[in-house]
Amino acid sequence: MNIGQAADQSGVSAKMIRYYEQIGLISPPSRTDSNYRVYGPDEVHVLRFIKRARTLGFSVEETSVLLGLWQDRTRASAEVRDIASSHIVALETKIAELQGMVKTLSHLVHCCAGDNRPDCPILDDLAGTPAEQTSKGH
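Now I need the structure of the chain on its own, in the form predicted in complex with another copy of the chain.
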């Protein structure tokens, strides 16, 4: 199987497959006489694993650890669960942060007439004009 087919079957672009190889996340595959990379079902399986982990928001670094644990027959599931749990915490922190932004912005948008007049509480807030300070006044 060439890299293009491996890409199609795994959902990881050829570009990224080469990158993952370069950074050592996956091991270099064998090559044909003409230097083409050759992949088999096992390699594609690994690529799918990576794809799934990335889709779940794990960094490449975390994915690398998970991959190691996956290939370690003797690992404790607790180890994996800890990684997943901290990842959840990180995601939730990020979510809370974004929600804070949405909250502030929604408030500002709600206060903005949104017509042809130049008065705009959103800009006033960004500028730090005291009139409409995010979450206190009002």
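Residue numbers count along the first chain shown, from 1. Computed from a predicted model, the values in this text were never measured in an experiment. Definition used throughout: the rigid core is the maximal C-alpha set that superposes within 1.5 Å between two forms. Compared with the form predicted alone:
Superposition of the core reveals a Cα shift of 2 Å or more for residue 122 between the two forms.
The block above covers the form predicted in complex with another copy of the chain; next, return the form predicted alone.
Shown next is a single chain and nothing more.
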């Protein structure tokens, strides 16, 4: 199958397939006499693996390691578990950061009158200006 068909079957865009090939995440596929890429079921399976790993938030580097482990039938599952556990910790940290952002923005939105006056605690906060200074003409 050609790259468009492989993209359709794997859910990975043709552009990303070319990128993954360029950075060495996937092996270059065989080519036709006309130099078109040719993909088979095995390559599509690898692309689906990559798509799922990326969807779960693994970096390209982590995905590369996981792909290597997946392809190594003598691997120890402990290494895979360690990578996934570390990723969970990173996701939990990111979630906490995002929740902090939501809390801060919710507070700022609550403090903003949202009327025709120019005073805006949201912009004051972004500018690092205390609200008292803006009311004094700063």
